[in-house]
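Just one chain follows, in the form predicted on its own, and it is written as structure tokens.
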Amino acid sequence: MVEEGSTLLRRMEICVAEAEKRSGKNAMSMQETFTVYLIETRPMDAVAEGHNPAPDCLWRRYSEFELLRNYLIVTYPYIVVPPLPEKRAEFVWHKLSADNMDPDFVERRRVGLENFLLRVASHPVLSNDKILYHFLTEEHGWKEVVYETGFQAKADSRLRALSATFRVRNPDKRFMEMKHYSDELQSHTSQLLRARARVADRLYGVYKVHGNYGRVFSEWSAIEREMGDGLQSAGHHMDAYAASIDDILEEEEHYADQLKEYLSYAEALRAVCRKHELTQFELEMASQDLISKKQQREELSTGIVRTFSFKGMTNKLFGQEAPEQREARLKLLEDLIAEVVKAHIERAWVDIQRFKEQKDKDLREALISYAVMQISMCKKGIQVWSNAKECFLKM
């Protein structure tokens, strides 16, 4: 599911190794338990070279993984940053536990966190970021270093976002296209979750009947000389089959959280083009206002003032800029604000276009492997029967 050769990965070997469940105060001095993770590091050359050292260790929270994927949504605004696994259980079959602190869940985010650190380290621009290497190397300390690049100082607030959506005037088709996609993306894959969930609940209750039929055998066994052994035989299989699916429905789960990762996935394709039109909107605004400074020099000039200006005012009373020195800095401005937006939008394709690629190889696999285990299920349904003929056939 990792890309292979990023310049990371070339260069240390990563892994979440365990999950550890702690007691402690939180910022408001209350108790809390919660679940700390234990990623492992080790340089790839030493393993190249046929040594074994012992990996580097440290433990972060879920918390520390949001740290570090939000300060990489706003550095890098062009890039479809990968996901984080769930915070908690959705799109669970009703047997199953919703509790963040059940064991089988942990495990389940704790390959989810693995995921995602190897995605990103694989990823051509994130692997080289050093914070994600500060996170992976630096117990001590790490918190501290994001927070002085003053990444929350530029992030964009979700009301300018969707303001500029509405107020944008001339946004590129393209990505039009991809948000739509991901909106399309994400219906189509929470609705491909909540089936599943349903056809778990079934099949739960279709194997455990099953153990009816061994509980009927096994009772049967006892008053029956001829008979006896066939029946108890054809109980015992059917018990074990009642007895395979909680299994079966475990390993099925790991399919499903790879579905709902790209159910996350669709959220970071939409802020990508949120990105796109809130740089497209700067750029309209900031055109805007260069022709409006271009038609208050041409009254200025002209001694003809069509709009009443108070700067216009200003400058005709106090004096202004050389019509050269204005015309050049709102030249430069235009030029700056409309390489940002090439550039934003070129790198953004570059990246969307690499997540599609991905996108179309893990479903693929993920879903004929999904296929493949109902495939298994339904033999082992088979075998079970066709075995409970024979003991039939012995009696």
Second form
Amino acid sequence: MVEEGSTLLRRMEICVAEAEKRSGKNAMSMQETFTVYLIETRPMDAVAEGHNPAPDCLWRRYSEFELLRNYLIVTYPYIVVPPLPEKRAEFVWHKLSADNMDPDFVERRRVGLENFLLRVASHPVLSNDKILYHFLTEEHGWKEVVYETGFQAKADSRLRALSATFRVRNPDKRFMEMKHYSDELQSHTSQLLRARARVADRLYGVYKVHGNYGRVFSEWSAIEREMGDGLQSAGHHMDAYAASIDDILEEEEHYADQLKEYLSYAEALRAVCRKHELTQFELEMASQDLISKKQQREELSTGIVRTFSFKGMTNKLFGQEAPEQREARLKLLEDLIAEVVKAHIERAWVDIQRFKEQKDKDLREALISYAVMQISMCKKGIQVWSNAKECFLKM
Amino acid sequence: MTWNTSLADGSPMPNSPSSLVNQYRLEDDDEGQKDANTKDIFIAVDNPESQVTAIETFIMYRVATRTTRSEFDSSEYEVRRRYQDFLWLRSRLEDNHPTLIVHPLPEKFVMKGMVERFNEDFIETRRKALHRFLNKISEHPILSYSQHFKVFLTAQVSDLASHKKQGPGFLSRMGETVRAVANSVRGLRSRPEEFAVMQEYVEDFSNKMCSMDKVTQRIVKEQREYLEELKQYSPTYAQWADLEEELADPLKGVVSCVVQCSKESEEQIHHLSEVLVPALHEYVLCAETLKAVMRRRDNIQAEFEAKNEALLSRKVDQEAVKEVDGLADRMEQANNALKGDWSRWQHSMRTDLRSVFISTAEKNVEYYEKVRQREISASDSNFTHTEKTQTELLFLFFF
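Show the form predicted together with its partner chain, please, the one above being the form predicted on its own.
So here's everything in the complex, that chain up top.
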């Protein structure tokens, strides 16, 4: 798990403190408005000693976080890389703005970006990455450094490979189960999020319509003598009830965000499993190559041609390397790939276990806080309606 | 008289009217000892049955009466009546007491979408309203002693038919109406202050009741839609629970809470549509009744003023003077009757609406208490000791 003193987060305090709007010219020289986020860092030992140094800070926009994450995914294909908060507001219920500039959305994104940095900086492997360190400490020139690593080329081929279809003969069973699990997790969490958004929308409607009682009671109280006071105060409680749903649903968005994080995590998990399939496939191709080369040699020596191979023919005609040399080369290649497969399986399996424990812990906490929220909502409801009842009794 | 929803539960109909009426009596006791002790007549409307004749099909309701009043020959009666009979009764009462506030009847059938006239819910809603109507009449200090009311409660179907024929004929009633309209077209000189105030109140009250009715129906609609979504929500947690190991129990906990929420929502909706909506709707109709009462009072005053003016502009004529005096008396009686009935009606309205508002508030409190209880017990069984302690600390600090 996490070794003592090894992760960045133990040495450095990190937070995403603020968000600000900026305008500038984009790549096509068009005026655009975007949001930048302030990353503050402080050395942990200074904080521990009771000093309160001013934090170092720099501004980054969402696209830079994306760049960092893409770099990490490509560079550490055996790690389930923590996800970013959503690019666009998904699973929106009607009131919540789908606008990226909406202050509530920006605030929730700020929290999500901080969460991302904390997760990455506390990861036993990712936290040691130099590019990550530069991201947190060098405002200018960071992008150039990232591109210089040449990860972009790997990113493109990764994208191609992940979307390609191919059949693997002997994938590691555990990884196939994990891949299946990640698909299911994605499916269930997205269904859940969709259903929750619709429930939230309807609940909002129920609460808000009660606000109309507030208005009518108030008007009605004006024409009554004995009932007037009771109606008037009951009306106030109805207004309070209608207003209370805004806070309730805002809190629930936090719960939804926690689920969204794991929806994205499922995708990251799937990518690690796919990478295994890829490496395994390459191994199988290499072995297949080796086998067919051996076959050809046999055929050549025995004179029985079983399968036609163009390469075999050209080799026969133009005689390139000696078959033994080529075989040796292919065997070496096969061994190398087998190493890659093995290394990926080992390292990925460790991280998958880490991820599993983290997921169970985080989601338990999320479900607890959801229950607490529901209980608090019920308590408020009891209060409002008990108060309203008192008012009606006085009518 | 409290709102009676017990008949909706489909319990078997008791055979004798008295046992049936006893059942209602027990519920009436809830309203307070005073009412139960002074009430000497108990009426129940139930047992709708459809009757088929060559010309038409209609519903007959059983009207069961139990009384200790001396004007009644017997202490128990059981008759069968149809909606038309109720209409007849009400119109006789209004004719005889034009400025008393006669409780409204449920509306005539209106073709609304696919709802049929013989739809079970429609019949049940109507039955409850008819029950209320008769009980309201029986509680009225003047109307409950009406001869027509007695005949309605006691006469067999054929006797009622002959009694109906005795009343003022159709033509004479038409004549009265025409005269009234002719007089009122002239307009009132001025309405006495207290009736002007009443008129204004009646108009405002009518608007408020319509608004209340609309808002409540809208709430029912929104609640129903919420319930639909809840039903889609719990399975998503259940399916996910099947996929997980450690998380299975907490996820199933959420399922049980959402299911409880659905169950309680259904109860809430039931209460709203069976108790609150009918009560508000009834007072929408009451408001219309009040408007009609105000109009009739105005007409009586207008008739008097018209004749009185005619008299003043002609030479004295014994007949004319007598007529005008008669009209003056009639006007005074009408005004006094209304004044007396007005405060009785106000008190009754306040009691009725207060009681449905209270029961609605109680129902809502119950909803939140039951859901909260389930949330707490689900948390209890699904979270570890440390997690529970954390939650309890949260409770201590914030709740």
